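This document starts with one chain, in the form predicted together with this ligand, laid out as structure tokens.
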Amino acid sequence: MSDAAPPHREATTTRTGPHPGPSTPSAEGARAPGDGGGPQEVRGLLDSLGPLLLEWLPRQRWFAGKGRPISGFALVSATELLPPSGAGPGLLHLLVRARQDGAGEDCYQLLLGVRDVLPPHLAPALVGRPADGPLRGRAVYEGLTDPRLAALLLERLRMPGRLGPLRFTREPEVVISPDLAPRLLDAEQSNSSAVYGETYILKLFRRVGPGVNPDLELPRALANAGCARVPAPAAWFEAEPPRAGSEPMTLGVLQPYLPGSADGWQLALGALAVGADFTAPARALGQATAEVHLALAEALPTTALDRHRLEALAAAMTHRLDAAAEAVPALRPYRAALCAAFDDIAAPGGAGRTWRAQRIHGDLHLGQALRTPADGRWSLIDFEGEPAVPLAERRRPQPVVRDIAGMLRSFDYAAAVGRAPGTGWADAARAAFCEGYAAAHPDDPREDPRLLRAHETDKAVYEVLYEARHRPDWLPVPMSAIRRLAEGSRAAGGTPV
């Protein structure tokens, strides 16, 4: 296939056949809808959906490759969860690789409804009508928006088992009642979630890859360790590995829904709107975070953060900064000053004392903490880590300071978005969070300001890239932190964050 081929055409003809390229799983691993659909039918399916996906996929909030055109698709698997019958909808589960020039490939999970006639309330969910192929002329739409189809997915989790490459598992002691009415969350998300009868929430991962997703792995480990700060997975589903020797892909996790809960972001903005301080909730959140860290360190392996690892950490932070500055030129004037914060931790005695690395949340911010109104108790959710980071990296042990820095940045974000006058509100919330953490954990993050500053800098760099890609209007929020952190770094000896 010529690289000069128009993307539209290429997308319809790329690697759907039985002889995929080296990085593409074999189409023998792909299942076509209907009974025993072979490679011909598989090829026909993606050929006809390709042009529609080319338009639709980049518009989805959860599409990770924003700003880079898609140059081709490859089908990893196609499973018919429900065949269309008469006026009833069908449900097709697809794993599709999208290739982007210069950016490799990402595998996405799609749940597509299929109907001859799309009812008006589902019209906004339309992906399109294929011009040819097995779905020719039918309405193909985002399946989770259709309550009948979302209900079907819960039914699969309720009655576990296998279907083609898909494997549904339920914790043996969990009983899921039938007929829990579904509703799709319309939150700005990296994935998609459906709530069932205010009892369960199913998170459907969108960008998927081989290996257990930490958002299943860590909450399960925490539940087994008796930590009640995290909703325990009740059921989940995976895809069998497309290649021998590779690991299954986690596709979705069902967990108890915390009804009436509000997330820390909403609560912080609410407090800012009425000029209230946030120190009591921040202190409690620090304590909850410490409890989760302690439980993770008990449940899963830890390692010492020795000099060699600190050097590797500093090098990785510098590398991320360079990649971000490549994409966001506004970062470039601050590069040298920001690098100094990373170099600081690699210098002898840079992290004041020896810390340990362990499994952590990985993308902790106020939106990942839910508080239930009845008892004011905080729970943590979404242990997936930073969506842009490769899975293997997200599953590595890291210093707990990374999570702490994430939450400290979040207080700063809230203060900026909630237009706090001056830095007092954020400073007080940040201090209270650290106090709460230190009261419940033997390690006090304030004892090592250089390690904390390096992590806060690294997080702010990540946020600059995140905002540039997803919410350009918000770019000034992390950029003002970048300026402050660079200033602190330039000042002799640096200013503790």
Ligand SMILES: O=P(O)(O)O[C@H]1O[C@H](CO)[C@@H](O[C@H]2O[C@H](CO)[C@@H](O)[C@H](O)[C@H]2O)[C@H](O)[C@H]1O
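Go ahead and give the structure of the form predicted on its own, now that the form predicted together with this ligand is out.
The next block holds one chain only.
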């Protein structure tokens, strides 16, 4: 997606800061690489890689702790997927906890290639050469950039089973060809993806934790419910839980690739470039979104947002607004009107009004929707949710209007990037999306706009804070929405669409 796209993922910030010198991280709980590695080898591995990772890890786009120094590492597991032999590469799978002062720690999945001599075309992927330890003097590099090593991952998924703490699983009816050439995608930010022969795409989660990742859980549930709007997982792999009593960690998911498809962001900007109407695609996208929501509600448990939950939801939104207004003075004149939108969802709870909550996409925008050129059919992808949000929170039931609000904000961003004159293009696309949604879903989000207005306001507040910190030139885009939403809150019954 373009750098001018909406700030959908906070974990993609590229700001960095100074880092300390090498530390001596703990290796407790680690599993040794290979069959013969013992505690000394594991400790030596992490000690030797630590200084290299201190410099390399913060430079990766998927590293979540930008701007905060790393104080040390702890090795969760180390598994030798392929031992190096002669001139051939080796592949080492690591789960490493990175500690940061004042910010706790995050667990990262690393796939490190190992060679005695690194070919010139892999030179940009170099992590470094350890000065000591079991990999002393060898070139350690980002393994996914090496086609031979990327192909090895697919082979592991073709032939499921266990290797140390790793478990590879394939759907029984899926047959994966062994001759699918890999290519690494360079557009990923919070994770990494490789396409195999234009047939499958493997998404590797970089920041991982105990629990099923929604990008595996939800597409599997949708496939079982017969929903064809989301590519069904063909295979995946996990790691055993690092602590007793916790769940396995989802590490990667293999899904069908949709060659030739274009995402909604590209299509919207293409329409704007030639002054074309976008209402028909927006209406069809609204229908596709409604179908996915209905299938998720059928496949997974739902709950009611009662008084206490609505009050907690409104309080959380107000807290985020206060924090953003403290950091961005431009928000302060609108605070009272924006808070009124949040109060509007707490008040019905006191009167016994409830809304339904269910599993949703969680990070829906134009870039998460693909349309195939042959039939113009929309599919939704990337159900991981907001990576900066804890996994347990991403797996909680939420109102469907959170997804709807995210898409409405995405239309506004597309109009701004595509330099649409006035608000007509965005207004028409937003209205068409809601019309398409209402045509396929029994709940029309426009009939009771309070919950939708509150979620769109919450999203716009997040955007203001993001733009102020990272792209000040783009601050007018969400501030325009803030002004509109504040005026809508002042007008009783004002609709956000």
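We call the rigid core whatever largest set of C-alpha positions still superposes within 1.5 Å between the two forms. The shown structure was predicted, so the numbers you read here are calculated from the model rather than taken from an experiment. Residue numbers count along the first chain shown, from 1.
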Exercise for review: Inspect the rigid-core superposition and answer whether the C-alpha of Y466 shifts by 2 angstroms or more between these two forms.
Suggested key: yes
Could you check, with the core superposed, whether the Cα atom of F383 shifts 2 Å or more between these two forms?
no
- Task: Please say whether, between these two forms, the C-alpha of F411 moves by 2 Å or more once the core is aligned.
- Result: no
